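Only one chain comes next, encoded as structure tokens, the form predicted on its own.
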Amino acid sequence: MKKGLCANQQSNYTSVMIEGTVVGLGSADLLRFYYYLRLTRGLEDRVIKLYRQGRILGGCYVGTGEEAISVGSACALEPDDVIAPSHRDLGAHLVKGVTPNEYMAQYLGRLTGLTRGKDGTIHFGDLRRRIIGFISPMADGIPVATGVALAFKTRREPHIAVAYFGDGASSRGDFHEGLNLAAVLRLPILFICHNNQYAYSVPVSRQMAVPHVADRAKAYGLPTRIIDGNDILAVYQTTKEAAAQIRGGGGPIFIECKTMRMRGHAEHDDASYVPRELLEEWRGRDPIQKCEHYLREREVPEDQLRAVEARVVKEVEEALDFAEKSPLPDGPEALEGVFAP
């Protein structure tokens, strides 16, 4: 058994990469991946500090260590594909066009945030950008994304829906209902699971009697892929191939991304239930470090990497400045945008 995986998780998942290369990807593509990985981490790190300073009301949810899943998969999609992200998928939001300014204003409850101050944290979406909003009950985005996929099939539109969720969400009824309907109707939907190895505090070995979350999908007849979720090239390539197969009428596909949640479920959770040695092992498999390794293999100059880092620092601080200068919502605003026209 591979060290660091939970007791009932076998280690036979594989990276689809061969020496860190993907056909059709150049250094510019890798630098784009690197930018979104860094931007996701930079924004979330800044929000964590704001939370600790008491400047954010409500919770703080981040995806530290899992950024390759959301960034790599979103970069492999077409602009008109619809995503239903989880609370660990800021990277997918950014790739789809959500700006750092909007994200920071959202967390500070400002009128310029995606929900115009009506909600905080990562509880937002944007239908203009083909993003279904995330809400607290885990797996609730799955049946909604399945419905979107049904609409695509009914209208004969060449798009796919993508539902993101964690291992804990796979123990909810919404997960099973969504997968079953998608399989029976052969809907154009891609299911992407962050296998964090822990739900809120429960390890996968206490959630299910099968080795992989993907085994649950197999029970409904879905083809599955199990990959290294910390390898952005593996995520990108697998998503690209799966999306093409789905778009061609092949029906739904399930991708399980093995990863590790490097912080608590939220910032109020210290994750003391996770063995320290397990976290240390996964810290050495950081997705940003992996991407840097690929860039150096391509002999991308070090100054280009540093330029990306400097750009991200600047954008994060500009986003915070924008949010702090943005107005708070007024009373009458509370009734706007609540109901669909």
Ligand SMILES: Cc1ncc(C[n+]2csc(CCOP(=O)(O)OP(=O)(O)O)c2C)c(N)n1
Second form
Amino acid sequence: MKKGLCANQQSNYTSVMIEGTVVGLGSADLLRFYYYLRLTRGLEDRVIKLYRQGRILGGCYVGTGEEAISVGSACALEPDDVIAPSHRDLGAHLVKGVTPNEYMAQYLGRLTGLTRGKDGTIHFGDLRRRIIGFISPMADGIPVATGVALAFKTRREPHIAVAYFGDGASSRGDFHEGLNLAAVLRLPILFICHNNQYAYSVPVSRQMAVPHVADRAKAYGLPTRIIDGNDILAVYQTTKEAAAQIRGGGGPIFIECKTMRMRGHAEHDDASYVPRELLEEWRGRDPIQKCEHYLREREVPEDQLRAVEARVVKEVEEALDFAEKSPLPDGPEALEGVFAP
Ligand SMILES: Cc1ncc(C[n+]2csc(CCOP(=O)(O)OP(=O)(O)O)c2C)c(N)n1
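Show the form predicted together with the ligand, please, the one above being the form predicted on its own.
What follows is the whole complex; the chain from before opens it.
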């Protein structure tokens, strides 16, 4: 891979710039990334429409514009690594094996969803697939993932834990406790921050006096990387390298992915507090378009891209059909799977 560090003047951060081909990564891999990016966007766009039609029971959280972070990083992990995703990480769930049917059934509150109808939103996980359920209080996935990493280290298992969270979560105590413990015990954990510039309506500049979330991690002694979160190759390659270093016993690493929240906090929020020019600027850096650019650079035929799009449209509609035909949970189901046996 030809890789160079370049200062991005506009956003004042250093991003990993991929100028050529990533060694060991062929067109088929890139098409796989593209499929997961499109599938994530396709499912979330469909759920937004359902929300507007009043067919979603809870809130509607999506990660539009941030898909490269969850897809690129999850694709760089080993199957037995454990992830603790945030509410912007549908892509990582899908890469780990959550099916479109399960996702759609989740949002329609059906028995076939991952929480069996207990929460019609993004608060789900699946331990069989090594996904820790998303915990609603911000940053609380971090200490849990840190505990998983402690278990891996104690049992001498070769896996790593990955905690995903936003810039706002980094202002909570659990973030600081988790990072500090991981650093002191040199635990096998990767911290991935979606810095999407807003925590609900609060811009990063109103949350912290340092320029980067990574500066907070540095204070605990963690090695940090700051990358363009909309560039799937940068995310994939940085995660791959970090995961190898962590697996080799190097201790925790922190990756800050600069990105932009392209919609409201959730669909009930019109984000009128976000400057339109900022959104326009980031619209030009869409991660899916960037991935298409890489595919075209490698001369992947246009019909292969269109085939991926068609496959995704079909899978999304089939998932909706599956969810609509699935039963709603019965009353006695309310206590099932809530308490440990
Ligand atoms: C402890 C806690 N405080 C407040 C909330 C309400 N809340 C949910 S998401 C969110 C913003 C989180 O911002 P960030 O971590 O940057 O993630 P983003 O939503 O921007 O992806 C807030 C305030 C919460 N879930 N938990």
